[in-house]
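Form predicted on its own, single chain, as structure tokens, below.
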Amino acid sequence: MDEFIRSLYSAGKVTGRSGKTYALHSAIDEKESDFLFHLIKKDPKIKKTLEVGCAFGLSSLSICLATKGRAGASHTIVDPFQNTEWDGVGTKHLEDAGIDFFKLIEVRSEFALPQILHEGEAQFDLIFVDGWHTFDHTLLDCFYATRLLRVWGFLAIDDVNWRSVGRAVSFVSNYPCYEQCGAVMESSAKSWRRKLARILATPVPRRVWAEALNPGWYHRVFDQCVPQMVAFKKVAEDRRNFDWHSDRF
């Protein structure tokens, strides 16, 4: 991990353009930062990148510091709240790190992405989606990302352990043009607590209680971690016909 990024995680707080200090939250964690950074570092063809959602800019730094020094490197950020709710922290961090090849679009992604697509398909090498976390909005971001990615480009999506995001990602994972190429798994502690909360909040049919008497049930429920972040490689053009569908989500 880059030392500048490490220092931000270590401090646990960030400073906005207004001079106000904020606790570091709503950011990818250190494992996810490493994952993005090394995914890009391993492929020197990744130069032109796009990100939906910037916030405090830890993902932006991970992406841009990995492409820094590559000829033609550019990073597009879609974040309508960067200079309002986030006090410009994300772009300030990029400037502090000496990154000068980014462009900020302060428009909601449902408006920005179609406009970018209108300018040309298959123009990005990597797209990172971490925007509005409803199912439909995540799916919309992934739809446009699929059109905007070149073949052999990468789509990375954060917060897959949110049920809404996970359902959208489950659907997208069935696109014939994608192969999953990596993931960051949720810690086992978070995973079992999240699963337990879901179990306690859901009415339990009698047959499930019967299954719970099976000694293997505990391990099936609590020993399996779920992904926080996943990455797909676009291995072909998206050639789905009008009647393509998937029931597996």
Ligand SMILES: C[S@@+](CC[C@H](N)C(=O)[O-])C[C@H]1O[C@@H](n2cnc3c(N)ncnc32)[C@H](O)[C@@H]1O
Second form
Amino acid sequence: MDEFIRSLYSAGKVTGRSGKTYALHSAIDEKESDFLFHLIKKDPKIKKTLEVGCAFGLSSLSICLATKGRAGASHTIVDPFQNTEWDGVGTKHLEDAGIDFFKLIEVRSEFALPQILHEGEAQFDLIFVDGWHTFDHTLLDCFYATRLLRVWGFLAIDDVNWRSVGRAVSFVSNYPCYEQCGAVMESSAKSWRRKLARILATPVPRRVWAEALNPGWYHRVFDQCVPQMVAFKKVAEDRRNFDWHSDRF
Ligand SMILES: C[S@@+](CC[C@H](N)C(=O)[O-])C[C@H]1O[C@@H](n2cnc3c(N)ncnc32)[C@H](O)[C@@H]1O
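Having displayed the form predicted on its own, please output the structure of the form predicted together with this ligand.
What follows is the whole complex; the chain from before opens it.
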């Protein structure tokens, strides 16, 4: 892990543009930061990135420190509250880390993403979704992300262990254009339930189990045990017909 990112996690607090100090919260954790960083590091073609939801900038740093030094690197941040609720901490961290290739769009993603799409499809190599966590909002972000990603690009989504986010992501995982290429699982599998779930809880087996088991029992056993973060690779154009549908959530 990059030293600057490590120092933020170990300090557990951050300082805003106003000079105020805040406890670090709402951020991706260290495992997720490592996962994002290495996903990008492994593929030198990832240069143009976009994220929804910056907060204190831990995900922005993980993405930008991985693409730093690549010709044509650019990072677009969509976060309507970066300079209000978050006191500019996220973009300040990027500046402190010597990142000068980012653009902040302080507009809600439901308005910003269609505008970006209007400028062109398939523009991005990697999109990270970590904004407003309702089911419909996550699905909307993923809908636009799918259009904005080039083939062989990556879609990563955080907080998949939230029911709302998880259901949206399970639906998206059925798109024929995506293959899951990695996940960060919840840590400390203490009980047999969690150990079993760690093995079974990737989206594809989850669908099979969800269909086979009584839904109440299924949720009691598996709800706490889904991945925290997943990444999909876009392996083909999204050619679903107008009547495409999946009952698998
Ligand atoms: C969980 S935090 C993001 C954490 C960040 N990815 C990190 O790892 O440090 C959620 C973020 O979504 C932003 N947000 C809230 N509503 C949004 C919307 N409608 N569109 C885009 N971002 C939104 C919030 O301002 C907040 O920064």
